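A single chain, nothing else alongside it, follows as structure tokens in the form predicted alone.
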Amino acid sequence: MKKGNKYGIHRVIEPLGVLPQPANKIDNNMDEIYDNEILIDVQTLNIDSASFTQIEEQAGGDKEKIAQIMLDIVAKQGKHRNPVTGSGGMLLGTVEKIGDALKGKTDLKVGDKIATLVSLSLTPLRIDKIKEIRPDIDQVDINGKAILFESGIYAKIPKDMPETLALSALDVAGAPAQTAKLVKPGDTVLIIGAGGKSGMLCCYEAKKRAGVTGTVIGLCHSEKSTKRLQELNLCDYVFAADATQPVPILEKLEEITKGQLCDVTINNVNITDTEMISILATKDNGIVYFFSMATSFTKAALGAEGVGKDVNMIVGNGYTKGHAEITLQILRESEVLRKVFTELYA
């Protein structure tokens, strides 16, 4: 077997010298793997929410056009990195082959079912056939292969829950895990996009960490998601509003917090132009965590400057230590959340 680079630079075709994620094209030839790679027989792609929303809008909701757009992306780049959003997603599959250099150094074995916890935007991917598209949960079943690099992280699919349930939660594992790190007892926390997949998990974790002295506020978009979140009883306040219109939301938050605003704001939405409400809602020296891949960090930085806000803004790193375990544990701890996730995603 050929010797590979830990970070997968050996797969980069253009431009040479960069890492696989920013590369315009990578090698997705699966006939021969390098000595430090893991070959995966892919079952399902869980497309990043911002990416799938953009593709679906571009295709006008037509599944055949969605499939063609995805095939074109992979044919051009050797991976699934949305050229508009820059984001990817993750996958579910079975370990087919392990490179010689990794044998004895990984807990994986051939036949293990895993979810990759690195983005499809850097993962060598070959799609042989798109079998089914499930737009309501951003999942696409395929026949295909993928490569996990030596530096790549993954989670074995647990035995105590359905594969699609675990996949849907692991796709957004970074958000609730980062929430667990950021929220302290007594904090006032705003979750934007609280009625979505990552939002509901963040609400649970924020409530757990803020405790009885804290306040969790859930901002939803639709009446349906608002009602669902209210019934889950994960927040102290839940309301629906258009997050791209910051002024009325700010007035509502000032009323709820008696002018104090929020210690921590978590942005989980999959649409653009929600940076300003995230910033305005947060008190000076507070924290804004942009988990959303639809975020423009230029708009966020210049917007905060423009309104004179001294807030700590965190880029939505989808990885933090223990994020898979934390997220799956939420579904084990919360019977109501698991029920909702099973109905929506499994």
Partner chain sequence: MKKGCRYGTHRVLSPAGTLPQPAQRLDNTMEVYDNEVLIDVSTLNVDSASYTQIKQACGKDAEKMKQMILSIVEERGKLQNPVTGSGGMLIGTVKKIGENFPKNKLKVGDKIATLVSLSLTPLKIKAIKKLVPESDQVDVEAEAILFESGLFATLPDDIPEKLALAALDVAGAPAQVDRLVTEGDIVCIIGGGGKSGILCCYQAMQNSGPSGKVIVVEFSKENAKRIADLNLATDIIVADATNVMDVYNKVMEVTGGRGCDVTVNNVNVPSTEMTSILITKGQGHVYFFSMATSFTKAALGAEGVGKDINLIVGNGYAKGHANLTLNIIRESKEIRELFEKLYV
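Next up, can you give the form predicted together with the partner chain of this protein, since the form predicted alone came first?
Single chain only below; no partners, no other molecules.
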């Protein structure tokens, strides 16, 4: 077997010298694998929601056309990175072959069912056939193969829940796991975008870590998600507001926290211009965790300086050790969340 690079640089065709994610074309020849790769027999692609929405629009909702666009992307790039959004997604499949250099080092064995937690935007992929497209949940069943690099992260699919349910939760595994790390007993925590998929998981985890002496505040946008979150009973306070308008929210938070503001603020909302409320809601020396991909680096950096806030602002890292376990555990512990997730996303 040929020796591979930990980060998969050996698969980059052009431009040379870059990593697989920014590369325009990567080698998706699966007949032979490198010594530190894992070959996966792919069953389902979970396309990133921004990417799937774009493809669906381009195809005018026509399934045949969606399939053709997807095949073209992979034919051109050797991976499923949407050329418009730049994003990928994840996949579900079965381990077919393990490189020699990984034997004894990995906890995987041939036949294990896994979800890859690295983006499809850097995963070598070959699609032989598109079998079924489920537009409601952005999932596509295929015949095909993919490669997981040595640095690639994955989760074994648990036996005690449906595969699609596990996949939908693992998609946002980073956020609740970071919440688990950041929130301490007694903390006041604000979750912005609390009614969405990752928001609900964060609320649950925040309340678990903050405990009875802590306070968890959920900020939602739509009436529907506000009502849903209230019924789930995960937070101490839930209210609806437009997160791009900081002043009224700040007044409300000052009232709830008696002027103390929040120790930890987690931003999950996928719209622009919510950096300022995240910063203003947080007390000095507190933490703002930006999980939203709509975050502007400069708005956050200059915004905090502009209002003289000494807060720690962290870029949401989709990966943290143990993130898959923490997230799946939430669905085991919380019957109400499992029910909502099954209804909405599985």
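Positions refer to the first chain, counted from 1. Predicted model, so just to flag it, every value in this text is computed and none were measured.
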Q) Do P135 and A50 share a rigid part in the two-part description of the motion between the two forms? A) yes
A C-alpha superposition of the larger rigid part shows the smaller one rotated between the two forms by a count of degrees equal to 18
